[in-house]
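Coming up is one lone chain in structure tokens, specifically the form predicted on its own.
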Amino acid sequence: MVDTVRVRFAPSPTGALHIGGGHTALFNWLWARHTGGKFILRIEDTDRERSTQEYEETIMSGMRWLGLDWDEGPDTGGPYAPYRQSERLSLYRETADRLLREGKAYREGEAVIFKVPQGVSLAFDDVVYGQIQMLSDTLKDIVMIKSDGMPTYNYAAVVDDHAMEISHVIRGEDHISNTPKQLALYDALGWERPVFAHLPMILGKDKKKLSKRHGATSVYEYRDMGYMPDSVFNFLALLGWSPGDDLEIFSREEAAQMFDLSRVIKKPSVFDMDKLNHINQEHLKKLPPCERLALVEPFWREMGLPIDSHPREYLEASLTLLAGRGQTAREAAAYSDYFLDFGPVKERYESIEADGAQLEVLRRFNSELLALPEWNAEAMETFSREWSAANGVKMKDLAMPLRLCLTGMKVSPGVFEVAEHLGVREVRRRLEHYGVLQA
């Protein structure tokens, strides 16, 4: 065994990356970042029928999205293109010949078989799992050549493995069942076995395991929803593991200084949105302005507003206002929209509801209100509760109005501190469009 710790994630090209995968990989690259090792991508495409060269470019751009990078390729320099196994045939072969000359397999037609060796005790202590047992007389003979001469998966997973000196096999728990079939060509072939390390399964919220009905279950969907690479990232390494003392929100840097499997639990994890949701806010409130903005920026564009009529210090400042208000950059758009522009507050709100005495109160205040010398939040604030108070009016009763007409929404930031970043003028058109100021 090589003395640095060596990990692959090994996705077959079939689909893009999923949740299920996205953890798996980053499991692995936690591990070799901890141990200063190395982290190795590994194209398993020997399905012709369904391996794509657009899926793999999906796996590849979704772990870049993540931020999981890998350390090595059949070529030199990088970034590196990953190892596949349809450029690895000749290996399998000379190995699967090796065996046929020792006697330990043997041909069906195009298809070369291993013969499992009876009365053997297949025995393994997984990192996560312990102990595991089976006899070699409950399993059948393995094909490690198929007839169209691909490798099967169990086969070509260990020459791979030991050809590239893998020191850990860090996957999903469903392949527990496989790794006995596995242990048994290692044994045959002499070569010292990796240590295995099952990561335990991903269950929805009603305990059934992860699927679309849950959720997006593509990485790629939670981007396409305003969800950061970081909050992500955080959410899945929690998935099954925790640093301890109730830490939930941290960097892949602090995350990578921490990771250690002896702390991965075989417990089934719960994929929980209200969780990601939390956690991707908190990583939202702690990006400087300028990246925040980046991320809120495509949405604002989607929903058609004047992004560019505006400074960007202006914008910046809006999604500052906000104080973490959007659980997702998606949400942030959505509720800052009026500061951008005007049509979505008239969208959301046609007129404001008052008989005709609050009708005049609220026009008397408002119309001294912008008539105010300093247009600033706290001088806003202090003359509202002072002209409450000499008028008898509730400050709810002023500030809600004053909210909608410039907001369209119930619930917003302080509607003073909108009212001083929205700016005299601006205020002013809103009110009037509201008939709530004064002729």
Contents of the next structure:
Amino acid sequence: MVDTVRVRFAPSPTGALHIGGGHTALFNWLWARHTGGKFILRIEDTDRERSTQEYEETIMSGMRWLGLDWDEGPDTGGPYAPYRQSERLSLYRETADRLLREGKAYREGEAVIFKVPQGVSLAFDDVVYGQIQMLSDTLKDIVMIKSDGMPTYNYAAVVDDHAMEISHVIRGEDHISNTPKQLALYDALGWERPVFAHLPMILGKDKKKLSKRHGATSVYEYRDMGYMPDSVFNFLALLGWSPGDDLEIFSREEAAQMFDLSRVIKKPSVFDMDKLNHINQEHLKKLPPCERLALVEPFWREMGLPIDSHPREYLEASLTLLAGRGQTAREAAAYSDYFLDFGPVKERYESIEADGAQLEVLRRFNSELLALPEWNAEAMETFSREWSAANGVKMKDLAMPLRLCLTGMKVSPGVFEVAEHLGVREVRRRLEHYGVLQA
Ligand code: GLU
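I would like to compare: after the form predicted on its own, may I see the structure of the form predicted in complex with glutamic acid (GLU)?
Let's see the whole complex now, leading with the same chain.
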């Protein structure tokens, strides 16, 4: 058993934070938080041509969005700048010199190459995949430092994992094949190996490796679509791990408490949008009204709705009335637009499908409804029941046209709740517009 858990996420800044990278970062974070250990961010920017400062920044903001905070950096204090391999070149150089001196590496021009010893069994016990073994004879010699002076991934990762006292290397299963090479380096350097845990692949619903074809692949795209960071976190945590007892909805803190590296399964997991939608809906429901409003507001704004002409309490209550409708903030915004403005209702409204006779009935009913001494849903409900019984008209034949005039939709929260919330003046305005009040 290792005393202090120290884990790292080591992205190459050659693209945005993808689902796979976010997943790896998250499992490292969970393990650190579960054990009270440290989570380190190390930017592997040794590919000078493909690495950019911009990608580094997007990866970090993606991590911040998911709530994956890291605990260390080359500077003291914090919030920490990450470690960058490009700033650690002398360390790789010194270590390479040592292997050269010991005759375990050789030069080829400017490059330094590690001589893989023959006939050695390179075996490790992966936390997820179990025993994995390879004979060193199958490995070619390993380039450590390229002729441009930059270290290679396999070499720099070993030097850094050792220098940073990483206890557990948790990363994607695509690195299983690199592990024996890294083991050979650990052995040659006389360094203790970390524990390895490779995470299973993430597949699309068609069981093919996750790619653009399956939808958004970068973590940020989910933010822009209106997903909550808590639910993307929750969803990613369930790829390859589960807390058991069919528990599916949990917070970051709960996940950290329950997480166990030894419960990660090696079966590939499937990226299921329906599940993400369901999880997001559950997290949205749990939010206090002011936080829900903060999430939905940008989407209302994007739709051009007059947010600022309504009190905050009115806006919050509008979303509370939705009672969980809408799987994303974007959907919740779309399902509630009629509370903010009459415009979208007019755009959607087609017809109340009433012939002359019914129109007369609706006019009478609506006018009496508006004349109620008390403007609340309960009073409207009671009045409508009595009215429908007395006039031999079905409730739904009164409620549906009313709903269409107020919301422009066939499905909405209880129509009398909607009417109460809109207020009697706004309801009168909308009904007048459609000519369903008595002259
Ligand atoms: N830079 C490597 C990658 O992004 C890191 C792999 C590792 O965690 O060792 O795939």
